[in-house]
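So this first bit is one chain, no partners, the form predicted alone, shown in structure tokens.
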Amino acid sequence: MKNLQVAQMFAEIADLLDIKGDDPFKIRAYRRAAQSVSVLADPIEDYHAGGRLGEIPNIGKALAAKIAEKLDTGTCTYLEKLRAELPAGLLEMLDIPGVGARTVALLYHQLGVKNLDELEQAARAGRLRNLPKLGEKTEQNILSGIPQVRNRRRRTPSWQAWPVARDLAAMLSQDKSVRRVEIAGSLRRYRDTVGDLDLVAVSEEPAAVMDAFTKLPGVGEVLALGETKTSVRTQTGLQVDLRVVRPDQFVTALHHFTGSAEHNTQLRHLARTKGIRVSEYGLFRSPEEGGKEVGAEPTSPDLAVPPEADRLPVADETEIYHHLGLDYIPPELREGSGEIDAAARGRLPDLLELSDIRGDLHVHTTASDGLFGIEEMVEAARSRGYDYLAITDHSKSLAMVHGLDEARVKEQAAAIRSLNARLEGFRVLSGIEVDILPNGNLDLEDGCLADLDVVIASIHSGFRQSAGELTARLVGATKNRHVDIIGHPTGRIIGKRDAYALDTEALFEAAAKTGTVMEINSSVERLDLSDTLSRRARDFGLRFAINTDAHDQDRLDEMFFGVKVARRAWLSATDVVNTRAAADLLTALKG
């Protein structure tokens, strides 16, 4: 959890030297301090007691002071002197699709508007459109995506729950009166947000684990305390409920906490035809509802628990299924969207693995904007088990991270050619991620992509044209015979920015015809293409590719939260390109 306070605390220093108009490269270095600490896989007290926080990237002597004041103090003067020069309510303007800080500067000098009521305010009585460089149009892309944000409030992305879930679960694990705490709900669906957390513990004095729970460090408020469930909000905003059951009730409590409410609702319906019962507190005989018509189930499980004798044996979640005729299904497919019928033809998917994939199609380097240069992301690549990683820098019209032009791109070929020859057992695939332009063109030759070994085509640039034009330019990119791969298809920031208007069926179509391969982008931001897109692109037939778009050496971790996207998808590991060979990959993108 402090690893999240800390990267919150430089981001939101980012954001607000943005809005006061400081140095580009001071925001910048801000907002890559906060993505490394953001994806440290050890806790960042760990490198403060160490004296070792200089060895995180992007981490100099002045930031690394910022965050020994946090961990040793709780808070950040720079900070609280930025807070203390601008209204928080600015914050939230910024996250509003196409507000920058600029606008929001604009905003809160000209018109005094200090938070999104305000702002609301203000647009429907028409005082945005003659601002500068605003408009009628912009007034009403503004109104519109109000409700966006106050929306987004209630979700937060997995990638930030997930270690204070984790952090959570460790911390009360070690008390005595605990036997085992696991990780349930949405989140162990990976889905990408969740409204709150799940924990459920297994333990005979559920008074002292309810004690041990609400004084972790951490935790903020105590919401509501009871003798089985117990809810907290933490530090960083999150509510968590931590259910203590018995021993014998703990494989049924943790399946029944982690399927959605459609999932566990069909499974009860099944269960009755059976003669059985089913709920969080185990399995039961109940043969007087056997081949039972049945009806709408409550909305809550039943409180009564049945008889002892009653129970079924249920050692694992798989015997959980078994005893229902189904094959076991993984808590990713727990969604109610025909698992349960699948489950029981044998015809669910051998979902692909992390192990499976063999190397990263995506990453970028110190010739655009990444932080490592070739050779240490190939070391990382090569520690991380891989066979094979495609260098895809920018290409040129991101002329602001120094994207490549036709000459560079060669030169940067020649290097890779170079280095590949001295490696062996790894081979470094050259690569671009070319831009796709605004008017449909590609950023680069034809002549220069040919000599590629991966070219990836991507939107990022004008996000507002309109479905039609959108869908244009990616259709376009799938019929350039050069293109493998579409990067990041529907340009979504989760939390941040929607997925902007495109018929995505459309460019499914268009890329099934054409074999052009359709990335999910493993950075925790993206997660783009989302799970149902996936899965729609796969009844078109297309293949995938999972890459990380890491920028520096530690995301390529991030190739985890990828697969779990693909795993949501029903993907096996014959629908994603990068888990074959280096021969076959190329052959399968090329052919």
The other form holds:
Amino acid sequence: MKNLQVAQMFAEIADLLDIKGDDPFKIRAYRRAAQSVSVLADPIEDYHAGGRLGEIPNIGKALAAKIAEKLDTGTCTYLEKLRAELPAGLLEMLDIPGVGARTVALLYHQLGVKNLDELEQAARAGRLRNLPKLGEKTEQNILSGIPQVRNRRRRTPSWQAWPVARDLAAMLSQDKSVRRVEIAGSLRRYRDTVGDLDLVAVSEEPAAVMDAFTKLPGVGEVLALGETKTSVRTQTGLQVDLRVVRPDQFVTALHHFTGSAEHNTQLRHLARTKGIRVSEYGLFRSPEEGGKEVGAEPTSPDLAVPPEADRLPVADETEIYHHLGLDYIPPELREGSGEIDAAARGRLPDLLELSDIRGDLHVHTTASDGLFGIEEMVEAARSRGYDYLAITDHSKSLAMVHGLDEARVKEQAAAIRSLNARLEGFRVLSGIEVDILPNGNLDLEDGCLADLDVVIASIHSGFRQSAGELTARLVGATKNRHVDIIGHPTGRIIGKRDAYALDTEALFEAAAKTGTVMEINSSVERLDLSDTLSRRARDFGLRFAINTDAHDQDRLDEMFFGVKVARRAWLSATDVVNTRAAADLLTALKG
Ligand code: DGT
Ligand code: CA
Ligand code: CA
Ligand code: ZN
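Same protein, different state: after the form predicted alone, show the form predicted together with 2'-deoxyguanosine-5'-triphosphate (DGT).
Then the entire complex follows, led off by the chain already shown.
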């Protein structure tokens, strides 16, 4: 199965075109194609053999031809041509915080810098500061960013791990020795980054499964090969642990390897007090552990497998929890942070569901840096079953993306009013993502903001100010009576830029006073606020908006990941303003 290779081929083409400054629609077409191919359940070879490549979403004639060529010949002439035009080292430069395709192109064309090492030398020699739009500060940031790129790669952003895990699971489940494969570990708990991937397979022929696993396409080095566990590294450097279990062990094995380790440990302690032993092999009655008569045990309790006669039946994970007197705990909550106690007392939150979301309050259009017009974004929102959509383009200080000034905001709001007059059963909300300037002022006049339905205030520049200055900017924004939502509050880009130095406690306290809503930005690179910060914000009584910040139609789907963050933060629908009907929402925002 060559799905992964084909997806990577398209992703590389997209990056190279981006550095070349090619057409954004074309670049996006390649990124979408990479995505579609990476989530295909069947081998792409089957599509090719059946003449059905065109049936894959986002694959038109030209892309189908490239796939066919890759499968038939092992190469893609177009990619080879792009690679010949640009040095390979440019791609890793894209990983430096604050360095995008445009900067990479500039560094390459003006200085001939071709990779991280050369970039580091040039920056040390002070050769970057005189380039247009760069300056001494950027030079310094690049210098401090390079070691980050080298050191990173310890944890992988989950959005990159998902397609790999799905591909491997799908390929493996096609082997005839395998009955079933499931994704476990931190990925199943929807953590935002993962250390490695964990798969659990059910089979009565473990050796055959291990053999098939190590031979899957995309698998590089075999790190450990055992009877029940095998670890490999993919060609892209991700470790994958596979456990193979018997059918009767499946439920407890999946549970065990979903973790977290802390959750498992706490659960095992609780089980002991109830005379039950929990392990990956099963749930067992263990009277000597519950009663007073603690018998001498020959081996460690976690290594010995108890007699089959003591096995408790568990048809699914819910039954594991019920045997222990607990409500079912969803994977997102299994972090050992109070969930077991809450489950024992029937106090788990009624977690937010994707279907609770009634609209998206943060999207961009062609008026700033989006790829679609208002009506196209509305159409995409309607097709997702939403009741409303807020149009929140950038404000004027972001000149590079044609941010809106007061006059254009007014014009856009008028266009939205007349669009609403034509729409039935859907409401477009006028809005803006107004910049919080480095000096703390908002980028647009109060009078302009007052006329809008939704005002998001965000920071897009001056990230490297002191914690005091950054906090003061955000706290200042919460105090403006027209600001409804703080957008991507910490500015982190997963695996690329850390959250900025910021006193989040002070921000939450200020937002609680003014009733300002915190955004959970669901864009997969951001997920900002994070799960832990969102849970903390909830302690302050704050409300949340779960938004995608989509710059095109497809990325409205990333709402899914924002909802996962909210669930990991123990949020219910009542904590989230965009679960309300439009009229209710507007009252909540203005109240
Ligand atoms: P990661 O890979 O760092 O993102 O996090 P996990 O949670 O996927 O951790 P991993 O891959 O080391 O192990 C997968 C699961 O296996 C883990 O969540 C719980 C279980 N597990 C692994 N080692 C231990 C352990 O030493 N004790 C217990 N109780 N469970 C463990
Ligand atoms: Ca893992
Ligand atoms: Ca693991
Ligand atoms: Zn933004």
